[in-house]
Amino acid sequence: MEEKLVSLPEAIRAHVSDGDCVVLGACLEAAIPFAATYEIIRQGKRGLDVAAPISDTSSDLLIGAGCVGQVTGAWVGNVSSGLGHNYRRAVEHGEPHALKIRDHSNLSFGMALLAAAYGMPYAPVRTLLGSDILTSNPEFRLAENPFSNGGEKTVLVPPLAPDVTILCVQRADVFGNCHFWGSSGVAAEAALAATSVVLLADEVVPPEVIASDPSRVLVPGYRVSAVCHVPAACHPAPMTGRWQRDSAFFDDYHKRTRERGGFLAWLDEWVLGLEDHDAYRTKLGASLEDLRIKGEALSAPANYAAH
């Protein structure tokens, strides 16, 4: 089986191209990939569609740093402090330029990844009847259900395809094989519908590890591109049993990004003016120690003996 080890500059040179689709953030508010946008700035990848049902700052951030063509999702923003000013910029005011809304519903996503992930040709969903996005996402259809006596309606939508989908892990190996626990959002099903899938490990470890416990693999190796051994890849962001939110730089970002001159010197402190995730880690220096999960919740052993 092929080794897919690599570093983050190399991955996102190598998989993300001006003008994809690009999953972040897929497992709603925690283990969002921040490394990863940090070094998509970096590289200034330009007319992205940036994909996520939640991705706290992460798409303000590249909206602001100007890779951004279009979002595909339900909100950006930042969630301790609200809608992102680099966001609300560029709709209302198009700045740094204009920016193209593909609107959905949390719900309506997860449901067009699925379609893409199963090769459905669309995701019925009925939640989305007497809202607003049947008139601001026209990609959506109005039908019938087949299946009912008295004409009842749903709303066809259809799949999303992502080029590549970023996730953050808790651990895998060297071959793509991977160990996630905590809240997945739909994470799984935006690995099954991507085209590449760039994993985040927080740590790798021996195939062996991975093989002990195979209900945990969040996407199975042959399905990946690239691993890159990064260590909290995900801050600010949670992941489970490994870092705590760290909230007070959220709520930093949010204050000192209300005007665009303030995005732009935090910018550069924090992703134009450091090399790599390693100068981040070092500039966050003890503070980031100290969002490290020390305690202990183990899970029960599981049997996975055959005979």
Given for the second form:
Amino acid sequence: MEEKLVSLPEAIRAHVSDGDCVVLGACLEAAIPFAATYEIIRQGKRGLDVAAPISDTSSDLLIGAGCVGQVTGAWVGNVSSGLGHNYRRAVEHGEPHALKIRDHSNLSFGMALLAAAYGMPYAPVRTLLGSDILTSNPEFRLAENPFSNGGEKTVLVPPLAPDVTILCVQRADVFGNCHFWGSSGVAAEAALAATSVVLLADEVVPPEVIASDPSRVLVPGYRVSAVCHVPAACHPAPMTGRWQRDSAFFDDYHKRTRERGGFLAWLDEWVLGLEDHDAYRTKLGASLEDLRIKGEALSAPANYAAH
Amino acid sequence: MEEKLVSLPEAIRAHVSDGDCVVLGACLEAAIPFAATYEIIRQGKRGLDVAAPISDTSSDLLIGAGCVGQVTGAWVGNVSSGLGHNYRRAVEHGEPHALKIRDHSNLSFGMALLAAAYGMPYAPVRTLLGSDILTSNPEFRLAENPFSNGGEKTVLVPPLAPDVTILCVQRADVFGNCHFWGSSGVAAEAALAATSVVLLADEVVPPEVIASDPSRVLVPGYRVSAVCHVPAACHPAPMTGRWQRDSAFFDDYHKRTRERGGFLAWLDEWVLGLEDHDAYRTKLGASLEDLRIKGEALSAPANYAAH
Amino acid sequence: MADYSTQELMIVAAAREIRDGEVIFVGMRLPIAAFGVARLTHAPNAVGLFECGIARYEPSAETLYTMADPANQLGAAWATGLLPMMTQLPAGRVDAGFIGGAEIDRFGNINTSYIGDFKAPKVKLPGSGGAADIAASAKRLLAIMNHEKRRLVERVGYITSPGFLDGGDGREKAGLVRGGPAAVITDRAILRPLGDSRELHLTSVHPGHSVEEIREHTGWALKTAPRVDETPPPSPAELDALHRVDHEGHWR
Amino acid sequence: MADYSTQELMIVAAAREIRDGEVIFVGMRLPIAAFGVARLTHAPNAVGLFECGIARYEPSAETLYTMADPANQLGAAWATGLLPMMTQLPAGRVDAGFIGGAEIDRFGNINTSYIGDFKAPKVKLPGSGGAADIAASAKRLLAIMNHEKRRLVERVGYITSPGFLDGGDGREKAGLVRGGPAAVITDRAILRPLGDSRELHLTSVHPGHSVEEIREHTGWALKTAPRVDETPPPSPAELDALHRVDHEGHWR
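Would you generate the structure of this protein in the form predicted together with a further copy of the same chain, following the form predicted alone above?
Time for the whole complex; same chain goes first.
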């Protein structure tokens, strides 16, 4: 089997192109691949369609850095601290430039990915009825349920097939086989729906470790394009069993990015002025080490023996 | 929380009624709850709609015993040995009585459960096109994909919401929380779609064992109606990490059930003449012990610690 | 001076909306505390769901910043994906859900998306998240917000999360088969839909507040229920439960 | 006498239909052995999928009776549900799939459901399983059957798994966007669709068999391809791989 271990800059260069639809933050508030967000900014990608149900500050960062042409999702802001200032500036004042918004709810977003992952022509849902999301996003269609007697209304959600889905996982092997645990948001659907999948593995392990538990595999290696070994790639977001959330970091971002100038200074300090995620981790220093989960609360083993 | 541990006869009495749609064999060839199949026969349930993609001999047994009014699924027979003689007798000669067949493919069956589990009005699929399954099962509808330009054809699958889904799981606690590993077929969808869920647990464990790994939970306890502690409930089907398949038993069933009389003798010997699954295990004796998986191939642990 | 804060009263009032055995979309901040209080008092069998893909019996032992925090994963009843969790809403298996909002109107419609024309908004709010889905399909919608004239408005400019829409049978006309706001819990009062119009009425006034004052801080001509109660202050048992849930004293 | 059995030749012929890096719905019996031979010879990066929810790189180390047997779970690349696995078919991500059948017709339509009128069938066969889905959506359908006149028929009475339907653009007219039979491997020959009609033609005759004999055992007037090959016998490398896959000598 082909080894797929590459550096994060290589993976982003190879798999993210200007104008692509990129899923970043499929697991909602956890396991957001911020290291990839930062690298996309460093490489100056443009016109991306950033797709996530809730991306915490990842989408806000990309918007402020000028990488985004469209936001597809249900929520953009700063989960623990409030509004996303860059998102507001872009939508309200076109700064750094105007933005298209493809409004979804969490459920319709997930169903759009499911439709693409499962090869469905669309997903009929019983949500969004009565919501102006149907007005601001005209791609939904209202239709009657042909199986109902009384003309029951249903909303048809078109499939969403990302060009690339970027995921943080706890561990992967060099062939792209991986384990993920804890709540997974829309990660499985986003991976199966995408043309390319890039994994940011907190740990790279021998293939036997992944093969020891095939039911914990989020997406099989043959569907993965690149694996990058990037410890704490999720920082400041949390990762189950690995990293606590750096809520102070989110707060600091919120305060410092109120004005455009403050955001640009923040971006210089934490992204553009750092060569890569190693430098970022070094800059965080002891505060990152404090966030590392050191305790153990291990899963009961599952036996796969055949005899 | 309410304890739900009851005997298998109690669970079947309480949760399976004549005429119910019952999922037995959601995991395809593995983890088929044969102990429940036998108990349903002992209790003389009638007019059931037995639903499974592939049930190995479970559906054939129920048909021969006169419990079934309709089969909903993709395949009925004996996976390793060939045709299902009772199925043939019922459909070809109305013996012991006639049978309705609701034809599906594996995929359309799974999508029907998914639609019910996910509250979708129906599931549009790109399968069954060109197949006479669309003729013999008129409940499917052919429709145009409204998102296509050229009037792309699609098949609409109505939801399938079972009255009760009966599952074998490796381990459960008394509250109905459970772990399942290995390929799961349509078990998750069948559980979420059903009004009642009955678990046959190979092992009953303390709640902490299940809580140690919430990502391995197939269906949460609050959605489960009854838990029965029935070791080897899957026999002669296999269960990942627990029981090998008793292929000789399937072969023997195949040979002895060629004629109706042979089937009735088999039924007396293995079902009606035995009080319960304890007696069945006792009758199997050493041959069951040979099928028990004694080796260990344990999953790598997953850490859920928060600090 | 009362031995509880306004936020503590809101939490307790919210907890009282949860019935034993119910399945609740919990959300962060006040509602998660309310869920904890309900579990420890009258609703020991309530189940809490989180949009990221978590179901819990016991609330997490520590304060969460987000629902996907490690502390919310540890000991969960089920950790799965967003879809198996959120589709329980359209499947009709969720009894109630809590949401907040920037604006709510007299028919309980909630806006968390755009202030002003959505094509050129004055303020871009974060958006729906799962709120639109909870509002569409939970059997009861429970809203928690601060009681300000700019927040409780005659008509929201954008309906993110449908309440009773234009009132009356507005939900049915839109194709919604169940649900709608059951209570709006503010820092001054509790409002509930009444009558055929389903308009939000003042049904309970928090201790220390008056009908007059509440009307002044409401952006429409707020009607009162035939009987307006005073919101009972937290009982000793409720306060005790709250202190156990909020051991860090975040809401005191 | 040849140093291989007819079944071994069929397995090797089937293995040759698998290309390196392809994703294959494998099935039981001969196809799973073919997958193993392909992996050990020319297709080390092929991936095998199983309907119950298993993906594997290496085939299982022992003979399987069903695809969900413990030996097929151990060391799998992915153990999941039926839907994440089988929906890869309509999603267009499956290169080929193997199926068997009771009957196949000259346009490659396969019946595994009913012999005779489905309302009052003469023989009730087990049904589709996943075969209809593989036939609808895999990029190439590979059928393996015994070459008997009653099995290779002019027209099947019930199409469980669509081939080219009435031939020509029958699949397109039915709404199928890809796929169709690529090869029918029997114990006497290999048939492939040729020309605009997509009718199955004799393209390769197994050693020891004749065109005449094959026509006699085919239920329609079987046409021959412009060039009819003799199926190459298993090479030493193929035989060696086969013996490693079939260490119990099941197919000898």
